[in-house]
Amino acid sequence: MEIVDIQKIIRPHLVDVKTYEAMEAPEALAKKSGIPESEIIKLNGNENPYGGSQKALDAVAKTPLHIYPDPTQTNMRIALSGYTGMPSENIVVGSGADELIDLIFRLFISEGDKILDCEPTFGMYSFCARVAGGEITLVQRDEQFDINVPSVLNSIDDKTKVIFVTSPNNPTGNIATESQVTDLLSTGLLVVVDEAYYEFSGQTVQHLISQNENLIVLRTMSKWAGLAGLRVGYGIMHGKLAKYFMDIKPPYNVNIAAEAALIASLEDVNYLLSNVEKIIGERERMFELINNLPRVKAWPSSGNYLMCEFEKNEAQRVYVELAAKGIFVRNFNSPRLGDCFRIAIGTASDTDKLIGAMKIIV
């Protein structure tokens, strides 16, 4: 029997697709550095150093794992409505915000359609575009990493369907203003504002949704609520659009443990937001400490991370030497960020160890 060449039946654009550059697992980082996993300092994933709420942990422990989750997401949507102040019919929950990004492509993008992405930014939008067979137009942000609205508008053609905006932007940390978002909405294209770090900035455009069917706001429970491992995020959008998302999502897309953790977390908001305040305070302390070092600049940030910019060709050296000491930060392949890396905000102890190492390395 002749051996089948499986590549001949794979969709051609996926045979050699450029993948998303995900982080290595902690055990792999420990092995690479030769430092025990318990001693590494993992500042590359924008994870919450305080973890989730105890109420969420208890809720997961009591969850009957043999029962399917509710396909209508009723309890989650009601809980999120109470938290966001938006009607439950405007909310759709996903297995992480990443699933909602994927659903956006399933709903709106056919092969040959275009998206506009304001670069540098989160790599998931371009990755999903490549998987969907869409085309990507990368519109460069300005020197301060703000959205260049005129350049975005000039890049639109008859194949353009979606504009992605991250606010606070990952990894640069700056906010998209309401006027910038309104200018983009006036194009009539779908505008996706990813507010994954909303709790660290306190700024949102969700109030624009009632008057703009072409606006989606994405949020996650990964960062502020410490549920990254359970993969649970949500989208806020016009009720008409939410119905389409509910129609095409997998019926049991959010697992029952994630559902229990989300609801319990929203019953413990004050505790979780107190951890957010600690992270913001530590962010400001780290910002000052880094900017007191020679030959490095920390950019102001409204997220739970800082982007650091070094003299030419220095960022990779510092990145490698930090890794050798068991301190892991996030570097990027983007041409705009060749002299930069991003540092997630950890505990005060993490910051002190990082700064101690950078004083020697930089």
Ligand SMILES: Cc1ncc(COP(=O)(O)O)c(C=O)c1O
Second form
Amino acid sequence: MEIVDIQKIIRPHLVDVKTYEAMEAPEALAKKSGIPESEIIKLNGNENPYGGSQKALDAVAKTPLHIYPDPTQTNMRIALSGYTGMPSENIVVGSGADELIDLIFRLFISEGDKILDCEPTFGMYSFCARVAGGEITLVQRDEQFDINVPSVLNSIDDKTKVIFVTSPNNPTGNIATESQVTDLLSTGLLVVVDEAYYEFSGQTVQHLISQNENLIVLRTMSKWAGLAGLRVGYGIMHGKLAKYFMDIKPPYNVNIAAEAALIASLEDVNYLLSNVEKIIGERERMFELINNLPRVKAWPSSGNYLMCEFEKNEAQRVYVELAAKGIFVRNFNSPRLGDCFRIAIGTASDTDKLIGAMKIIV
Ligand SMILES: Cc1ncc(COP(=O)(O)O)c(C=O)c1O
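Form predicted on its own done, so how does the form predicted together with the ligand look?
Shown next: the complete complex, the earlier chain at its head.
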């Protein structure tokens, strides 16, 4: 039988698609550095150093795994309505905020349509655009990494469908102001404000949703609630738009353990927010400590991470030397962030070890 050349039947725009540069798993990092997994300091994924709530762990342990989850997401939407103060029909839950980003592409982007990204930013929007066969307009943020609204407005053309705004921005930590978002909404395009790190900033534009059918706010349980491994996030949007998402999503998209953990976490909000407070305090302490080191600058951040900028060509050397000591941060290969890396905020002991190492290396 003749061997089929599978490339001939793959959709042409996906044959050489550039994949997402995801971070490596802890076991891979351990293997690479030769340091036991239990000794690794993993600060490359903006994960929560305190883990999830005990109530969530208990709820997961009791979950009947042989039953499909509720496709209408009723209990999760009610719980999230209580937490966010938004009506449950305005909420759609996904397998991570990542799934909602993917669903946005399914709903809005046909081949050749454009999305607009405010660079540097989270890589998932452009990755999903590549997979969808969309085009990406990259609009550079200003020197302070704030959104350049006039430049965004000038870059829109009749193929542009969606503007992505990350607030706090990953990896730079900037907030998009309400007036910036309002200016973008007035274009009539879909504006996605990704508030994955909302709990660390306390700033949201969710109150603009009732007046703006073209606004989606994204949130996640991965960061503040420590559920990154379970994959659960949500979108808040006008009820009319939420109905479309509910209609096109895979029916059982959020697994039953994630559902149980989300609901239990929202019954333990005070505990989880006390961890958020600790992380914010640690962020400010690390900010001072790094800025007291020579030859490196930490940028101010409203997230659970700090972006550090080094002298020319130094970031990669410091990254490699930290990794050799079992301390893993996130580096970038984009031209604008080539001299930077991002450090997730861990425990006080993680900070002390990191700073100790940086004092020797930098
Ligand atoms: C800005 C931003 N949005 C979304 C996500 C993905 O969140 P989730 O884990 O819910 O898929 C991340 C994860 O790092 C992020 O940084």
